[in-house]
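Encoded as structure tokens, the following chain is the form predicted on its own, with no partner shown.
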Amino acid sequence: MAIKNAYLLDLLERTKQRNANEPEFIQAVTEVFSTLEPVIEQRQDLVDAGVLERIVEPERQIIFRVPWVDDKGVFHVNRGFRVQYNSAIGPYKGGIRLHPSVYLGIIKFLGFEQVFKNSLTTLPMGGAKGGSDFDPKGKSDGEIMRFCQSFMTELYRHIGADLDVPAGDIGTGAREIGYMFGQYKRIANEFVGVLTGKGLVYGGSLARKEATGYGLCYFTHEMLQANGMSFDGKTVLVSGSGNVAIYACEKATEYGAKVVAMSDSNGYVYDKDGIDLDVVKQIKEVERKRISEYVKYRKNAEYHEGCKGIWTIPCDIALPCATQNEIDGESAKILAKNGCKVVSEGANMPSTPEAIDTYFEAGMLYGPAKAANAGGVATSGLEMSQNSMRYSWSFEEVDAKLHDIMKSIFKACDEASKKYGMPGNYMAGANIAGFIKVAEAMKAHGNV
């Protein structure tokens, strides 16, 4: 969708000087501003208030080393980043990646997006990310630990229970999760909810694991019927092996689907007579494998080199759960010629603008991850409150409250669509309904 709106191009060219070197957050910056002319050309006020101009600026950006020692004794530096980039509906809530890629602008782009994210959750939570370049593959448990003590040792400082909750993301799981939260616990000499994605036996929410991949379905399945559609009978496409993955394949087959691809970042497995999980979990939860492991189990299944490839098998429904702009324009055109009719996200912005633009050309349906995704900091945000009670949910009441939720992004998404005159555009609907929820209480907050 190209920008018209001469606030908005002189905004978005200043905020590419500022931060030319960082292509995801411009793009995301860039998606943002193309759906929200016609609230700007409805809301002087907030022209005026300059918030705009203060959104795209992150509060915070925290930048620091981390040395750590691997098992043969020699000594390692990796970065580190936390980005507080909006905490004016609540304390600042994102994930920490730990992967090669990261950088301080795959960081701001992941905190912006959190703030439109966490809004649309009805949850008092703002938006931050963290991480680090450090790859914890092929690592042992050791250097691990060594790594995530050290990353904790200055990211301490900058959260708190009220202040900053990090959760977990690409490359941190509920392993990494303990390490830093027995760190934090230990220079902090306090026992609070300060982070999110906790084991179960030390203040963690049930659900958790599922919530992303099982938010992700929950808000396609909103989608698909207020479109007269549904998921049962129909082919996915499910990117990815990890626990958005894992659990987005469960619940769609739960609804009927048949999902018969899923990858990695080496390649993907085909499986015409259907995805079965438990071979899935089996490879990638306990033997924590690659999934090309897959056809020893089922013969009938392929494996092929290269994950881009998944995108050119015939589906109904494609959701992409594995990375960022895992979906080009290339892609998304092979997807809507092979008859793909929805696509919803479940990583963060997987899909280019080339191929945002070409969903909306075939006239396809699509979820976009801000609103898609939601799901798992939802259930964050439902484990922090847990920690304040002192106080468990079950798994049945946690992923009542998750359901629940998800249909509230939706009917959002479709309400603010239809009101500013873009109907069915749920990309435009989520970025107006996360944003005007964070403009009207930085409004209030005055100039800050």
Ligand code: 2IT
Contents of the next structure:
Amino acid sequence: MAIKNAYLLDLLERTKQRNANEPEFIQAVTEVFSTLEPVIEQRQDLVDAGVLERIVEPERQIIFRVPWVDDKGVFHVNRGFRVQYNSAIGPYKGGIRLHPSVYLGIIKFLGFEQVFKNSLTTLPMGGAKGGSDFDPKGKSDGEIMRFCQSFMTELYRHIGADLDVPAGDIGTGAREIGYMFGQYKRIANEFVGVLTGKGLVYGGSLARKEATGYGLCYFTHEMLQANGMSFDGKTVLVSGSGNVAIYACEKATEYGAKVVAMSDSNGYVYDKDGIDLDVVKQIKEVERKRISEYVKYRKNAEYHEGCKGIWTIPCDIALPCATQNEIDGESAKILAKNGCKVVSEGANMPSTPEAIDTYFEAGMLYGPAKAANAGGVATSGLEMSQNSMRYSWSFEEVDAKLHDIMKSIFKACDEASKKYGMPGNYMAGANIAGFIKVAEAMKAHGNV
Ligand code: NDP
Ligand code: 2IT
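Having seen the form predicted on its own, the form predicted together with (2Z)-2-iminopentanedioic acid (2IT):
Okay, now the whole complex, with that chain kicking things off.
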């Protein structure tokens, strides 16, 4: 959507100049600004309070050296990041990404998105993100442990249970959180809920592992129902085969859909009979191998090199659950031509601006990431509550709370889209609903 408001255009221009060479960050800011015009026109008080100038600038950005030694005794140095983006409505909260593509612009885009997402969850959490350009692929457990310990040896002084609570993201799962938690506890000499996504035996929450994927399907179910549709009998594509993808596949299947494809960064598998998720879990969660292994277990399935090809498979619903910009304009057009009616995002910013334009032009339903994938961080918020109470809820209790939160997120997006004159545009609804709460808090706190 084109921005016409002169104030927003000018601020966007200044933001671009100040953050040159960070295209993902600019992309995320541009998308939010493109939907805020009706709010800005009605809320001059927020403009006067400098909320927008402040919201495009992270409160604090920390960059540090992460030295570690591999199994052969060779020294390595990676770069670590924590961007504490906004603490207007609660302690900083957001995941840690370990992937070779990580640089400041990726962490800033993720931190910016996290601010609005966390606001939508209804829980009191500010936004942050962290990570490193470390590549966990092919590393031994010992190498992963030494990296995570070194990472935490610097990070620990910047975080805390009431200050900043990191969690998982790409490349950071229960194993990495465990090593980081152990090192935090050892250095800080305190056992507190300073990380989420912890193991169940030391303060983790039941259903956190499932939460992002399940939450995505709860949100998508609400969106489908509101538009007279359902998952039942639908053909679904799920990209990625990591934490979010696996549990999105599980819940979509429970809702009666048939997931026919999953992928990783090398290629995708197509199983016309429906993905056998036990096989995927064995390959990915237990053996940590490639999705290409799938065809060894399922003889009728096909493996194709290259991850983009997954979007050429005809489907009713696409759930991108891998990474940013994985659906470009070309792929979106192919999805639309093949009859896909719904795109709902498990990954953060998986659709390029051209892809999003295509969804709207084709009249598809579009569930934007910051609403659709908020179930992960929402359940992290529930893990923090349980840690504070020194108590744990059952799987059913956490899952029920997650379900209620996803329903209320859809309701907030739907209502905001209607109130501001863009009914059915859940991207606008998510941005506006997420923004207003944070903006009100920033105004109340004065110019800080
Ligand atoms: P995982 O590390 O568990 O899985 C990531 C998956 O995406 C893998 O299959 C990986 O393939 C694939 N992938 C990663 N990078 C690329 C790339 N550049 N190109 C193609 N495929 C890629 O991560 P998660 O499942 O946790 O995260 C997936 C997405 O969901 C991310 O965008 C993340 O930010 C988002 N998210 C995660 C939440 C969580 O709670 N974990 C919460 C909300 C959003 P390969 O193994 O080949 O790298
Ligand atoms: O992008 C995300 O919301 C996450 N990676 C989860 C963050 C969290 O703190 O649980």
